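Below you'll find only one chain, the form predicted on its own, shown as structure tokens.
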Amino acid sequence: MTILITGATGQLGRLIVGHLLQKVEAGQVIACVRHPEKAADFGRLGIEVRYGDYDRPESLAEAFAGGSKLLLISSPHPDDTVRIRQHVHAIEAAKQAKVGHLVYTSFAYPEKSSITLTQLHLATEYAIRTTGIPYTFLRSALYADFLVAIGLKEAAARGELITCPGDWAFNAVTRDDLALAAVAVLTGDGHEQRSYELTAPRSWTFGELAQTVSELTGKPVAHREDPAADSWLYRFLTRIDTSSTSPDLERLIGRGATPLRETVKRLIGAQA
């Protein structure tokens, strides 16, 4: 079995290798970059590193030869109609490689929501489903490091966690536990033809949010709701679904997913 993976030099690229290591042979892992350079230490574990540029089709066939299964961690692309083009290229190198299975890093219930972002999610579903290559789809809620744009580090800081008014319930995750998901379907048989709603099993509030991190600095932190705190990131939690859940990521981890106290924790260092 040979597993390929795009995009393995970003963030969650990195750490699903990482833990994929733990569970196959480096040689049984390639590495399908647009910049090889940033791939040098992957080589030196033993993995393959291929070109593969989604903006260059003609690349991709080529990067994608003789994979059993292909991860296709979504493009970072700003533009959304670019990020579709690009998905459509690797889909259509997948098909022509004749991939066995392709996995793909969604969004968590993109049908709830509604901005251009899941539309994308949406439509590169539908256009892998059009392929017939056995597929899983892997959709992932909010990475947990968004705590911080909203201010948490200055919270710790101040002692008070200031928020835009609303109903706020978030089922964020880490990156790690995506990966730590991913890993698993790409190693273990029974995904084909599954969508998984990758969401923490339960949802917190920003109140739950300002206890931990009063507990975790030892120093009271106050919430506050304040109109003057909304910002652009604010209007788009309120246009996707922040709060469903679902089991699926601990089932597919095989242990509960990383609770908020470790992730706040690791977010605010040091000041813990």
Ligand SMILES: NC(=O)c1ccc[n+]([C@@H]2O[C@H](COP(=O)([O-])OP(=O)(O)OC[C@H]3O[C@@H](n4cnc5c(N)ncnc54)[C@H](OP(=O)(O)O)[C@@H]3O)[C@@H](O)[C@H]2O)c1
Given for the second form:
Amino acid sequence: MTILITGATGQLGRLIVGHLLQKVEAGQVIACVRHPEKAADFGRLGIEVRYGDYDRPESLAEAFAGGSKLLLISSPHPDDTVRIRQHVHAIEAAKQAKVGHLVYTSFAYPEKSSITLTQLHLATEYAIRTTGIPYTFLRSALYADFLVAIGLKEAAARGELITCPGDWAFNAVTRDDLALAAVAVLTGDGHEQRSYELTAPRSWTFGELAQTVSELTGKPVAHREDPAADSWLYRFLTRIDTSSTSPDLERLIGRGATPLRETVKRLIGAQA
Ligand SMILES: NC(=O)c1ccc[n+]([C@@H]2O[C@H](COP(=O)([O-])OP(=O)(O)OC[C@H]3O[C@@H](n4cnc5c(N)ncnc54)[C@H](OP(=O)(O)O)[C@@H]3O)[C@@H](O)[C@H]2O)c1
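Now the other one: the form predicted together with the ligand, given that the block above is the form predicted on its own.
Below: every chain and molecule of the assembly, starting with the one above.
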């Protein structure tokens, strides 16, 4: 069995490669990257590094040759129309290479929202279905990074978490948990034709988030809603499903998902 991974030099890709090496021989892993010079460390570990750029279909056909499983990590391009084209290049190359199982990093509960981001992921999922290749969709919830964007560090520093008014309920996941889930699928059996909603087991409110920051810093942290806090981020958040939860992530990784407290502690660099 050979496992191909695109985006292997990215933050998620590197975590996946690291966890994969705990389960399979380095010789079974092929890193497909657009900048091979960034993957020199993989080569030293015995991982084959191949050049593959989503914008250069011919490079992908060569990169995927002989692979039995392919993990297609979604493109980070900011234009979702471009991302569709990039993903289709990879999907066509996977079909040409007769890949036996295509695993794709999608987005959680895409049917429950209507933004271009989720349309992109649904479009990619449907494009994969057209190939007839057995597939698994790893539908990730928001990466916990978004907590930094809503002002987590500022809240820890000034003792006040200021958020846009609204009935918010969130879950967020760590890349490391997602990487473990991807490895479970890539190295396990029975995941074909399955979609997994990789969310935290429960959602939480901004009030709970402020309380958690307070416990970690040992200082009071109030939560205040302020219409002036409105930004593109809140408009984005209102249009995706951040509150639905699923046990899929914990089932795949065989333990509890990383708790909110641990994630917040890492993000604010708390000593607590
Ligand atoms: N669920 C969420 O909240 C969330 C948040 C952000 C992103 N995402 C999605 O999850 C994906 C993985 O996340 P991440 O944190 O690992 O992102 P990342 O660190 O930006 O990694 C993206 C990877 O894609 C590669 N890439 C970019 N353009 C490419 C191209 N034209 N051809 C081939 N490879 C290309 C990059 O290569 P280089 O190393 O050469 O740059 C990098 O390895 C992202 O790409 C994005 O689609 C999800």
